[in-house]
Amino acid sequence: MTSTWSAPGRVNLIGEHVDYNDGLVLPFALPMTTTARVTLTSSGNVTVCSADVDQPVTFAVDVEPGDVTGWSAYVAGVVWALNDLISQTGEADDARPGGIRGLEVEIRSDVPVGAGLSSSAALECSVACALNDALELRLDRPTIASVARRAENDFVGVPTGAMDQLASMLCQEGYALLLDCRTMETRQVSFDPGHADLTLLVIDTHAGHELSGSEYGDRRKACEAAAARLGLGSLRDADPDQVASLDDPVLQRRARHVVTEIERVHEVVSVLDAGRVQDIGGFLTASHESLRDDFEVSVEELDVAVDAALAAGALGARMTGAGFGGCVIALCRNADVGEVEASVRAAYDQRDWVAPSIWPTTPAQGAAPAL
């Protein structure tokens, strides 16, 4: 049996480092994908291979966390995490006793690695997608996020949020991902900035983006010191009054962050609900302010090509993801796009930086099966 499955990369639009704090997120759906596709076999082990690694990857299906390292721990962390799930649920039968007796799975993306943009969840959906397929498992969509964000979180040992895994699986065509990172309620945003003569941009700084790193946890711990020190389960119960009276600084930047971020998501979901999109560009800057001042994830390369953006018209820019490198997004007029491209660049040139990469997008469609 072989299944083919392809699953998106997200923009985050708004809600930055709030999911894992029960917040409120806004991502979309990438046009960019990576497409798994798995083969069933007998041989006790998976085999991993991709046209942008030259030696494919062996392990055994019984694989366990620390087994397995490198970009293929992403797809050895769904094979684990799945196992797990169907020896949980009692989903093995006679044609699969006790899991998944062996795969080769093909994998290809064009999702840009590094760049914030949730490559890893691509990969781990697409993988999950087609498995849940080949072995006729009839997993919903959710339940298949969880099982990737697990491989995530447990097996590779990144401690992300849900928006991820779950942007990849739900998303939709023409619209942004409402979700309450609290109670996993969703709701589809229309989000059409061309309908209003607009243009996103994405911009690649070429920064290097690594979130396995200490600065991601690190960040994580001190939101929930702040929530422990205010006596609250998470930081999504917190308000203005309560932060301005914790006593560490630093504590108090990191969870004022989230409090104010959280009010933007609604912010802009309001804004898009009445059709405004052009509306939006105050708070994407705002955010990306209080990313770069109070949460303190972005770089050189980020606030560099959010100023340049809004030096030459665009009606706000922030960066996207978790920080430390990756993509910054721009909301421009489409007859302003030209110089705001010129405008990056030019920003990067006088610094001799590696030239940035930057494209239009369009919110996409979500895992879907492929050729």
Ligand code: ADP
The other form holds:
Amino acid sequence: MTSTWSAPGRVNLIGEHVDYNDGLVLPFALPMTTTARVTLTSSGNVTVCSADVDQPVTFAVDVEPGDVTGWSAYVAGVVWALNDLISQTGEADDARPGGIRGLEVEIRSDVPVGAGLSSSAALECSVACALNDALELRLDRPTIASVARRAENDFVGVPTGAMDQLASMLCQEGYALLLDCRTMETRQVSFDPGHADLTLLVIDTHAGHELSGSEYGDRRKACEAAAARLGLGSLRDADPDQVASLDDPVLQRRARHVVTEIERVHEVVSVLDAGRVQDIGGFLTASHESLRDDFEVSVEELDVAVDAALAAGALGARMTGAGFGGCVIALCRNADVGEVEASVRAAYDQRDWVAPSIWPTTPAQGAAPAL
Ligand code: ADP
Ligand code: MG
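Given the form predicted on its own above, I would also like to look at the protein as it appears in the form predicted together with this ligand.
Everything in the complex follows now, all chains and molecules, and the chain you saw is the first one.
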């Protein structure tokens, strides 16, 4: 039995560094996908190959955390999490004795890897969907997302929130996905820049900074400390007056970003619900300024791309993802796209930086069967 599924990467339109504060995020799926072709065998092993990697990797079907590292850990993590779910639900006892007995997995992808566009979730979700189909498990999409998230959190060991996998599983073409990270409730929000003669550009700066891992942990800790000082479970419940009462200036800035960013998500959703996509630009730019000045997770490469895009007439621009590198998004009138792109390229060229990759994107569908 062979099954082939594709799952997309994503861009977070707005709501950055608020997922771990019980906040709201608004990702949409990219047309770029990772495809997993899974064939069931009875070899007792899983063999994985990726068009992006030279050598295939083989591990046992009863793999445990720590057994596999490197890129194939994302696949091994899905096998492990799915095995665990199958054993818990007793599925293996009835229709499919033994659960997963052996697999061959082939991966190909056009999601840029390590650019903050969630190639990791695209990989996990494509494998999880293909396995769900091949094994006829009939898991619903949120359950598949949670299997994929467990793979990343508990097998690979990356402490991400729920956004990436839910976006890859639940997004719909022409919509962004409003996710409440407290209740895990989701809602589709119409997001169709093309309809308003607008283009959303993704600018991959190709910048990556060594510090990003430790800084991410530091920001999470600062948010927890700020919430604790206010006697709150999370900054989701903080109001601007409480934030202003924090006497530590760093904690105050960190908390102010979270509180204002959650408010901006509400505002962007209202504007999109009212069919005024052309009016979200100011919120995108305000988000960038807050991430740059209050949360301090931007870097020069991101700021230069945002400033150059705005100088050439973009309606709004912001870094997207965790920061310290990765991508910028810029919302432009169709007529201004060429100038915005040229302005960003010129700014990079002037500084002798590696040329950015720039492409227009549209909100695409979530995971789907593929050929
Ligand atoms: P992002 O999710 O932003 O792209 P991550 O660091 O979370 O960045 O995930 C990137 C990692 O996921 C890569 O280093 C690699 O281990 C794995 N990965 C993603 N896509 C592929 C692929 N097509 N082939 C092999 N490994 C991949
Ligand atoms: Mg990732």
